[in-house]
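Let's start with one chain on its own, the form predicted on its own, as C-alpha cells.
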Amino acid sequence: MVERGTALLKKMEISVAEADKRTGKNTVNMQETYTVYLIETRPAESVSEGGTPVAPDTLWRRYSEFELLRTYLLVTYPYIIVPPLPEKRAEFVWHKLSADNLDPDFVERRRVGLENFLLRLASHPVLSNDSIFFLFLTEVLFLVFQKADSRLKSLSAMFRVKNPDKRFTALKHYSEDLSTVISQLLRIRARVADRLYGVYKVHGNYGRVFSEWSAIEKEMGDGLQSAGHHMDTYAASIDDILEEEEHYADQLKEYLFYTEAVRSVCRKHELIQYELEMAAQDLSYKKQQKEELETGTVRIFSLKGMTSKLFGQETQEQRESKVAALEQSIQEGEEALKEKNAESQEFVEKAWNDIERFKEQKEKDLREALISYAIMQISMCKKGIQVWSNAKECFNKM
C-alpha cells in the first residue's frame, strides 16, 4: 500500500527485519524489559558485480525512538499529515488475543507497522528528503532535539478564530466523523471475531462426539471418524484466520490514527489564523490611538480619556512624541501583519497540497484493505463449505 516512486525509495530499500526483547536500566536506573527493532537498509541495486547480494546496513531502534522521530517531523512540517505510528498497546482486539505489548504476536504486528511507517515517510515527496529522517535510518547515534510548539501550549485551548477557513473546518469535522466510523467498525469486527472464535471452537465438539460415536459403530465407524477429523481441522483453523484478520484490522487502525494527524494540521492552521487576526486587531488599535492623539477626540470610553478630563490635556510636544512612537509601532505592526499573511498563505498552499495527496492515498488504501478483507471472508466461508462437503462425503460412504 506504499508508492515506491520517490527518489529515496528508488535509491534505498528499507525494512524492519526483526524484533528482539531486551532488558536494561531506564533513565531512573530501574530495570525494565523492552523491545528493539532491527532496521535494514541497502542500495536499491543491491547485487554486486560478482553476483552476490550486498549485505544491508543495520541498526536497532526502540519504539520510543520512532516516537521521537515522528515528534520532530510534526514540529518541523506543521503543514504535513505525518504518517502515524502503529499502536503502542493493543486496542479493539477480540478477547483471545493478548493485549500485552511484549506478546510475540503483537510485537510482530507492530514490527510490520513500524516498517510501514518508515516506508510511508520514504514515499512522501517532502518527508523523504529530510536529513534527520535519513540519519535515523543510517546512523547508530541519533538525537532529536525536540522543539516544543510553545505557541500552541501558551494559548488557551478555548481560543476561537473569528474567520475560520471553511475548508479546514470541514476537514476537521470530516476527520472526527471518520474516526468515529472506523472506531465503530473495529469494535464490531472485534465482537464478530469473538463470536466466530466460539463458533469454530465449538465445531471441535462435533469432532469429539463423532470420534466417540465411531468407537461403538462397526460399519459406520470409518465415516464418522473421518468426519470428526474434518471438524477438528475446521476448529483449529480459526487461530490462523483471525491472525490474518488482525492484519486487515491494523490497516484500518492506521487510518484511525491518521485522523488525529489530520486534526493536528487543522489546529495548526487555526493557530496561524488566530495570530493573524490578533496582529490585524493590534494594528487597528494602534491606528485608532494615533487618530485620537492627532484629533484630540476619544471615540470610546477609556481610563485615559477620563484622566485627561480630570488633569488636563497633554502638551503638543507630548502628543507629537507619542504620535511618532505610534507611527513607528504602526510600521512594525504592518510588517508583522504582512509576515503573518505570507505565513498563512504559504501554510494553506502547502497544507492543501498535502491534504489532496493524502485524500488520494486514503481512498486507494482503504479500498484495497476493504476488498482484501471481503476476499478473506469469502475464502473463509468457502473453507467452511468445503469442510461440510467433505463431511457429507464421509456420511455418504457409511
The other form holds:
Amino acid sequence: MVERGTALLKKMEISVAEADKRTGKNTVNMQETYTVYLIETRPAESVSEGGTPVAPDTLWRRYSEFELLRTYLLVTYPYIIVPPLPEKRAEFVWHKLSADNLDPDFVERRRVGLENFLLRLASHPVLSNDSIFFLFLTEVLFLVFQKADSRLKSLSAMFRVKNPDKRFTALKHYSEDLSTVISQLLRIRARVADRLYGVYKVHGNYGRVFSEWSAIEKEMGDGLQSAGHHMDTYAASIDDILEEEEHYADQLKEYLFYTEAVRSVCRKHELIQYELEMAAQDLSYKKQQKEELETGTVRIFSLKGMTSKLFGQETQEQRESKVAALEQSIQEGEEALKEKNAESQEFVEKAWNDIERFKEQKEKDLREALISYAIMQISMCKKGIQVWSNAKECFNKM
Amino acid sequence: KKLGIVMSGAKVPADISGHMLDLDEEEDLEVFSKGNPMPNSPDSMVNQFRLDEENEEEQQGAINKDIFVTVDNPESHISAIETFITYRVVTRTTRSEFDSSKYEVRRRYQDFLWLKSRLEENYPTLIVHPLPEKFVMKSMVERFNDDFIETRRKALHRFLNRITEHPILSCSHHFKVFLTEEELAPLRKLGPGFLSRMSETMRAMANSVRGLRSKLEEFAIMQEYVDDFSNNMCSVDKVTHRITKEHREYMDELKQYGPTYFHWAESEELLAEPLKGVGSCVEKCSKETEEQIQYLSEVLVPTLHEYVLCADTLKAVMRRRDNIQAEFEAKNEALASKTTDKEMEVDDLADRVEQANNALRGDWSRWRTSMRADLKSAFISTAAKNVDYYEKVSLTYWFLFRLRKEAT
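Based on the form predicted on its own presented above, generate the structure block for the form predicted in complex with the partner chain.
Below, the chain from earlier opens the complete complex, with every other chain and molecule after it.
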C-alpha cells in the first residue's frame, strides 16, 4: 500500500509497535486512564543487513498528540488532502464488538490505524518533508502552538462565492456522495455481520443437544457426538472471521474520513476564491469612486455626495487630495489583488496536484480492499465446506 | 397361552384402547385455499429428495413390496356448509385381498384421522407413524397457503407409506377400506359410538390409577428411553427452528447489503467494475441463503417435527400397553380374592397382555431402525446442502477475484 518513494522513507523505517495504559492527572486535575502508543523509528538500511538489527529509537505518544500534529498539518498545508486519523470512538459496531475505547481489540485496531496514518504522511511527496512531522517522530518534547489562524476560524463562517470553480464544486459533491455511500455501506455491513454471528452461534446449540441425545442412543451415539463437536467448531469459527472483516471495514472507514479532508480543501479554496472576489470587488468600487470624483458625476449614491450636493461642492483642493488618496488606495488594492490572484493560482495548482495523487491512491487502495474482501469470503467458505463435510461424515456413521 | 401375531380380519376385542380418541369431527377446521392448488413440479432439490424417497420405495417394491400408495393432487371443495381440501389417494397392488389392482379415491384430513384411530384401536401397541397436525387457528381467518398444503400432502403420503411398509398394519381391514371405498363419510359415522369409546377410556383410566404391580424391566427401560427421546427431539427441533430464523434474518440484511455496492458504483469510474462485482457476489449469496432456508424448511424441519410427534405416539403406545396390563392385573386380583369367578375373562386378558407386549417388542426394533434411517438421512442431506451452499458462494467470489487479477 505504501511505497518507499519519499526521501524520508528511504532513510527511515517507521512503525507504531505497541500500546500501553497510563494513568495521570488531566487538565482539571482529575485521575484518568489513557492509552499511549509506541512510535519506533530505525534507519532504513539497518534492516536489510544481516545480523542483529539496530535497536530502534522510540517514544510514546497518545492519541491527542496525533490530533495536534494533524491540525498543524491542516493549517500549514491547506491545499493538501491530509490523511485522516483512525476514529476517535468506535462507530458502525455490530453488537458483539466493543465500543469501549479501552477494549484491547479496539486499541489494537487503533494502533494499526495510527501506524497507517504515519506511513501515509511519510510517503506523501509534500508532507513527508515537514520538519514538525519529523520532530513528532523523533523528539520526546513536542510543543505545538495552536496557531490562532483567523483564516482557519473563518472556515466555519458562511460565505457565498459568486463564481465557484466548477472542478472544486464537482469534487465537493463527489466527496459528499462518497461519504454518504460509504457510511451506508458500513452501517449495513455491521448489521450483516451481526446476523451472520447469530447464524453461526446458534449452531453451537446443536453441539450441546446432540451430545445429550447421543447418551441414549447405541448405534447413533458416536456419530451424533462427533457431529456435535464439529458444530461447536463451526460456531466458534465466526469470531476470527468477523475480526478479519473488521480490517476491511477499517479500510473503508479511512476513506470515509478522507472525504472530510477533501471537503476541507474545497472549503479552503472557496475561502481564497471569496477573498479574491472581495478584493476585486473592493478595487472596482474604489476605481468607480475615483472616476466619480474626477468627472463630478454621481453614479453611486453616497451620503457625502448628497451632502455636498445639498451643502455645496468641495473645494478643488479637497477634491484633489481625495483623488490622490484614492489613487494610493487603488494601487494598494491592485497589489493586493495581484497577490491574491497569485495565491489562488498557487493553491489551485498545488491542490490539483494532490487531488490527482489522491485519486490514484484511492482507486488503488479501494480496489485492493475489495479484492481482499473477496479473498476473505472465499476463505470463510472454505472453512464452512470443511466443517460441514466433516459433519456429514459423522452423520454417515450414525 | 401364546398367541401369534394378530392376523388381519381377526376380530380384536373392542375394549382395548386406553386413551381418549381425538376425533372432533365438528371442529375440523379446513378452509378452502385460493387458486388452483396443484403441487409444484419437482424441480427443486427438495422435491427431488422426496420424490427419490417415493421412487425408492417403489424400486424396493420390485423385491418385497406388493402395494404402492401415493397422495397427491390437493383440491378444494366448496359446499354450502363447509370448505375443505381433498387429496387423491392412488393405490396399486397385487395383493389378493384386493379385488382390483388399482384404486383411486379422494380423501380429506378427517378420513386420515379416522384411519389412524381405527389402527390405534385395533393395534394398540403397534407404533403408527404420526399424522401431520391439525391446523390450529391462531388468528381470525387463516387461509391455507400452498406451502402448508404441500407440506401436509407430503406428510400424509409418508403416513400411508409407512403403513404399507408395516407387515401387520398394511393388512388392516380399515386400511383396505380407506384405500378402496369411494365414500368414506358414511363408514366414518358407523364406527364405535362416542359413548362406548368414553366408557372404554374411563375404564382404562380407572385401571391405570391403581398402578401396575410390576413392570417388566424391558418396558421400564423403553419408557425411560421414550421420555428422553421426546426431550431430545424437542430440543433438536427448537434449535433447528432457531437456525432457520437466523438464516432468514441474515438473508434480509444481505438483500439490503448488495444494492449499496451498486449504488456506490454509480459515482465511480475505475472502481465501478469491482464494486459491481462484489455487489453481484453478495446478491448470489443472498439467493443461495434463500435456497438453503427453503431446503431446511422442506426437509429437515418436517422430519424432526414428525419425530417429535412420534415421541408422543410412543408415549401413548406405552400408556396403552400399561393399561392392558393394569386391566388384567385388576381382574386377576379380583379372581384371587374370590370376588369374581370369571376365569375365562382373566385368561383372555392375560393373552391380551402377552399379545400387546409381543406386538410392541416387534414393532419397537422396526421403529428404531426406521427412525435411525430417517434422521440420519435428513442430517446427511442437510450437511450436504450446506457444503453445496459454501461451494457455490466461494465460486462466485473466486471468479470475481480471478477477473480482477487478470485485469491488473
